[in-house]
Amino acid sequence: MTIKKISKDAFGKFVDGLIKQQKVMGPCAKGDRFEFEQLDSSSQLRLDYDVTLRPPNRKYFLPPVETLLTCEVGGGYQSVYDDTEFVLLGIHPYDLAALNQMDQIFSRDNYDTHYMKRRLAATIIACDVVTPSKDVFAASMGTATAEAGFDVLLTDIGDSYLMETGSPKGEKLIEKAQGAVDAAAGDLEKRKNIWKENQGRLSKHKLNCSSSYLPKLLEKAYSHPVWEEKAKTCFSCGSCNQVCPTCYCFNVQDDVSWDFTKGTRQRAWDGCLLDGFTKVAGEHEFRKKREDRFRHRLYRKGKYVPEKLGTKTPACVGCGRCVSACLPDIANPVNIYNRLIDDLGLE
């Protein structure tokens, strides 16, 4: 591990840098919001952003739509695949820590050989939050820092950045930050504390238990009234599955050309919210109530991944864009496990 200390116009060059180079994706303002694009230039960076409409581990490794293969009439088919590298730079430690959680689910069971081949090309820099969203509560979920995942990991101290490694990829990225020297015995405390800060900075809704407690805390709230309570106003819209950087679910389908000869398999992202999500072979749904999905999503993030991952780690990093995203204003998952927590106490 190296920990170098850059100033922010070194920094800059760096970056320019590396955009000469390859791909580099970065968040910039959107009016008032941000989003992650590819950067043209380090001008567009926005390192001091809230939090970002998309979750960039679902935009560049799991995309909303994608062509699986191609296949045509006496061709075969052809897997298609993209492979190109790129620099995924501002990732803050709550999208890393799903990004990360994404990684153990592609990597396991089936291979998924699209999303890995796209993880593998990537160089991820995170970088400590500046600007808490309004809705976060990554502290709760114990995501507001990053220990893991990266391969650079980037804090403001003010003037300056510190630089850590966290990876071989890393160590020979940031040889080429021209003006970075080792970090001083001070710079490390202004870290520190800006890391203890943060644990209070980014609890804007705080979960009345550890987070490892939830699928205690599940396995006796089944019959719970709160699942229909909120339901009779959720509009099935899908918003929270959405915006969510954890949630992995999606559809294949086939499209064949209206003759016949030729035609794409693509996968696109499918919720759990949604009407129709379980409907199979016969007409057959096996969750259609609105109350039984709505469930379904919190004990997926609570009780379902953690369970199948054998993490302590909910399948909630507290980025809170599905609070913000809810029009009925039902879907804070912290607001749901503080009720349970009141209605049914903690062991």
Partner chain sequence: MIKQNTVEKDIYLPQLATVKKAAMLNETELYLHLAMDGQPLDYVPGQFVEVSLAGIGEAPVTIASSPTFKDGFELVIRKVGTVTNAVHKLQPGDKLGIRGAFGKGVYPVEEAKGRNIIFICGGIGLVPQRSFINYVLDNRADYGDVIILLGTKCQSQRFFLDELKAWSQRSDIQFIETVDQGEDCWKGNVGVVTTLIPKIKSKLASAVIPVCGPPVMYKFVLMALQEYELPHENIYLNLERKMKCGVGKCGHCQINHSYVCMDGPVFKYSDLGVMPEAI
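Could you switch over to the form predicted in complex with the partner chain, since the one displayed so far is the form predicted alone?
FYI, this one's just the chain on its own, none of its partners or other molecules.
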């Protein structure tokens, strides 16, 4: 592990150098919001962003629509891969936690070559949060800061950035950063304070239990009235699914060329809140009731996925996007889990 300090000017030049060599995706302003885009110049980069519209881990590794296969009608299939090298620059610790979780999902059991080729071609430069978003609660989910899972971690300490490497790939990358010097003890102290402050600042909603308690809490909450109460005003629009960095459900569909000779098989984001998600031939829908779909999402985040992966980290990373995106304002996981704690107690 190396920790270097680089002035913001020099860092801009470093990024411009990277852009000449490979694709660099970073947070840019989009109206009064932010979104990860391919950078043409370091001047577009907004590392002071609060939160992006879409989670960058899903946008780049499990894109909204991707072609898995091409085929000839009546003939065979060929795999389609995208393994273009790129740098994902500026991902926040909570989205990084989601990325690490998704890596587990797509590399375990059945290794997903489409996801993994893209993932292995990427260099991850994470960035500590400078401006907390209005609904972030990463501190409650243990994701306000990052300890691992990045190639490089950036921390804004005022007039410069600290760059910590987390992998040989990261080591190699920052060798190219001209003007970077070894970080001094005082710089590390500054960073430590920022990390400490971020635990408090990234806490706009506060979960009243340890996040590792959620599976246990949900064990006794299946028939709780909160699911029906909240779902009464749910539009089943799936916005909470669409903006979530840990949602990975997808649909697979085929498209055919105009002359019906060639086709493609694509996967596209899907959402368990949407009506029809579990519908099978013959019009039978297994999770027909809105409250059942609503509950399923909260159970996936708090119980099913962490138990599947055998981790203590929930599959909610506290980015707060669903809280901001939900029109009837019922999606906030913290409100729901806290309500369950109030009614069912701890233990």
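Residue numbers count along the first chain shown, from 1. Note that the rigid core is defined as the largest set of C-alphas that superpose within 1.5 Å between two forms. As the structure is a computational prediction, the values presented were derived from the model and not from experiment.
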{"item": "CA of residue 256, rigid core aligned, shift of 2 Å or more between the two forms", "value": "yes"}
